[in-house]
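First, one chain by itself in structure tokens, the form predicted alone.
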Amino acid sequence: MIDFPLVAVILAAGKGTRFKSDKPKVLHTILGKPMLWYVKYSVSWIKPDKTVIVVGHKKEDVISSVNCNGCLFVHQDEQLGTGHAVSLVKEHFMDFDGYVLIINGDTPLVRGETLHNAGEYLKALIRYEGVNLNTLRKGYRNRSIAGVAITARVPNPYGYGRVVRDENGRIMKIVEEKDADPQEKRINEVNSGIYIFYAPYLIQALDKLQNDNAQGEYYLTDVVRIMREEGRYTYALEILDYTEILNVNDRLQLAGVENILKQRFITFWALNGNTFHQPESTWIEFDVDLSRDVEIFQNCMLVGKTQIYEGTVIEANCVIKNSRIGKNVRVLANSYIEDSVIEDGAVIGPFARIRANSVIGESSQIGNFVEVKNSRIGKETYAKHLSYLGDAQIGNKVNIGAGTITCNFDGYRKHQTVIKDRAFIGSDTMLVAPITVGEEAITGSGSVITKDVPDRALAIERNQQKIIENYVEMRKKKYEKSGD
């Protein structure tokens, strides 16, 4: 956190015309979350006294999506530039004897640690100027330090504002791409759009902004020049990882930023004791939590609030959403698990689907082309082949034969099937719910069971087999006679 008074301002009013979308730019998702969410998260990491978000196009959607308790929102009706956007927020720091953090809502890769470091750099500058930090909450004026701007050197600076420094390393001005001359365009140190300014100096500079530039907009970058002309200097904090300041202006840049963020997550989890095979093909989101010794193969998606515990192996082409996977579980190839719990030692798949608040018990096996929906499966229960188990409560050590279906829907309502411990369900059994199969009960293969089965009973429902001798020869003669 930053331990001096701070108001954070997030600029999120842009429509993002290059996205060619009716959706506000900051709501386009990166690894399952709006890009604005990541900016808000980094800002919240430093715990500002107040957070103000400037919204514009479809402001209601932005406000509801960001889900920021305690945030204040200011509407920018007309898009007249970043300087204009910050001017709209002045009332929230008009009498504020502290600092203002300004950050764009389309820079989702910036780390909270980087914002913290900018604050620490500012404090170091103030110390150097001889100001007692304890006076910061009482205010100080007429000092030369206006603030700090985060910068980086990028391989291709096209499109970014160039940072022009003086002989002492202080920022003289920030020149936008369209206003830069050929010499300035060769500068590869660029502006991130992230600043910490002393609030009283910022207000004075905002009041002097003009829009006499190629865009006809009020550039926030001009406040650096204005404050410098008054003997108040902005210092550059150059960061080494330039990817942190990458902004997102179109969908191709969105994809690039998403890949960088995904690699960050994978790097973090790999360094914390997990194995990724072909990590470039793995999709892993922010809320995923891995214990140690998890092994993940290629083309897997780990989505939402998913937890995976130690010793578990996720084979290729699996999708796991908002689920908890226990210890030493094996999720075999091409399986799909959503909103469910898989307990320790279970085996899922290949080609299995578990969904809708299902629980698979310890050491149970749900195998090839088996779907489990809204069901609870006990310990050491096996359903290895070609079955549908929906709205069922299945006990321990039950065997579910291939082709079993719990017929849970009567056309109007869903009904529950109960199968008690150690029951044996024969292959191709249709269990018409509501129904209960007792402990150690057996159903005969190919049966349609419509009534409860008592404990240790056999239920069988079949027509008597009929044999017609020489049927093939009779059918052949019939066709020959008809001429077909």
Ligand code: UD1
Contents of the next structure:
Amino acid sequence: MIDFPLVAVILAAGKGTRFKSDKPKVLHTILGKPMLWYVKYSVSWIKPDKTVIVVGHKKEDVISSVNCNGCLFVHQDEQLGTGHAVSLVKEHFMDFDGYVLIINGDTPLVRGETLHNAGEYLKALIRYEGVNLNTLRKGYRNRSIAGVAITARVPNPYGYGRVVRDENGRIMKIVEEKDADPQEKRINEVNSGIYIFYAPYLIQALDKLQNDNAQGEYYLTDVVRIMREEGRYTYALEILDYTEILNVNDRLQLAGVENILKQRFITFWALNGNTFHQPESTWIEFDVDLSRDVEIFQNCMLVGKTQIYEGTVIEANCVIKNSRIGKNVRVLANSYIEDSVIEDGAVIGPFARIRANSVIGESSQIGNFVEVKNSRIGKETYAKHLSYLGDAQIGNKVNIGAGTITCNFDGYRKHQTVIKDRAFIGSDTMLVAPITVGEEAITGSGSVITKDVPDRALAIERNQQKIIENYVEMRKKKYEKSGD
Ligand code: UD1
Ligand code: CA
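Other form of same protein, the form predicted together with this ligand, not the form predicted alone:
And the full complex, kicking off with our chain again.
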């Protein structure tokens, strides 16, 4: 957190032309969350006194998806440049004896710690400046620091503002790609678009911005040069992990950034004692929580608030969304689980589908081609083949035979099926809900059960089997006689 007065400004008004999209750029998602969410998250990490988001293109969509109660929104109806965007926020740091953090909404990988470090660096500079004899003699004690800009050296600086430093290492100016001369283009230290400036100096400089450049825009970056003309210097905090400052201008960069973020999450969980086989194929989101000794095979998607506990194995090609998976569970290949709870020791799949609001009890087994929806299944209950269990309350140690279906929908309403402990449901039973099958009760295979079954009773509903002896012979004779 930053412990000096700070207003944060997030720039998110641009359209993102190169996305060729109806959706504003900052709302395109990275691992399931809008790009802007990550920027907002890192900013909130340092706890600024105020956070202002500049919105423009489709601002209603941006405001509603940011869903930030404490945030203030400023509208920039015409996108005349980053400098113009910040000058619209001036009223929020007018007469403010503090600092302004500015960050672009298209830089989702920056860490909260890095913003914090920029604040610490600024504080150190101010302390240092306080005892610097040269500056004291010149009479501007503590007055020569305009702020800090985060920079990094990138493998390909194309498209970024280049950081031109003076002989003392301070920033002389930031030159945009389109305005850079061939020599400046060769500089690989680039501007991240993240700065902390002293508010009174920033306001003065914003008022002097011009748009006489290659793009005809008011560049925020020009404030560095303008403040310098007043003897106020911007210092560069060059960070080592350049991936933090990658900005997203098109969908390929979006994919690249998503990959990097995913690698970060996987690195974290792997170093905390979890195994990923072929991690490059794993999808894992921000809110996923793994305990220890979880093993995840290739092509799995772990989505939303998913928690997985010790000793659990997720085989290949599984999707798990917003679910809690207990200890020593085995989710076998090609299974899909959402908004559900799987208790310790259960086995799910292969090819199982657990839909919303289901609980699969301890050591129960839900096998291939079984679909479970809005159902609570007790302990040690088996439904191992080809079934649909919807809106059901199923007890402990129940056996659900292959092909069993809870007929829960009558065309108008959904109805409940209750199956009590140790019941045995014969294969291919249709349980027409609402219905209750009692404790230890049995249903005969192929039965259509429409009435409640008492405890320990057998319910069977099918025609008597008929045997016609020598039927094949008789049929042969019949056809041979007619000559057809
Ligand atoms: C900007 C910087 C560049 C830096 C790069 C880092 C300027 C002039 N250039 O360039 O030095 O290397 O970011 O990522 O600042 N926006 C508005 N209103 C506007 C224009 C932009 O809100 O009028 C927002 C955009 O939505 C975006 C952010 O500001 O989130 C940056 O704008 P963008 O056009 O992407 O700037 P870059 O050209 O990448
Ligand atoms: Ca950009």
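The term rigid core refers to the maximal set of C-alpha atoms that superpose within 1.5 Å between the two forms. The structure displayed is predicted, hence computed values, not measured ones. Numbering follows the first chain given and starts at 1.
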Q.
Checking residue 18 here: with the core superposed, does its CA move 2 Å or more between these two forms?
A. no
Q. Honestly, after the rigid core fit, is residue 460 moving at least 2 Å at Cα between these two forms?
A. no
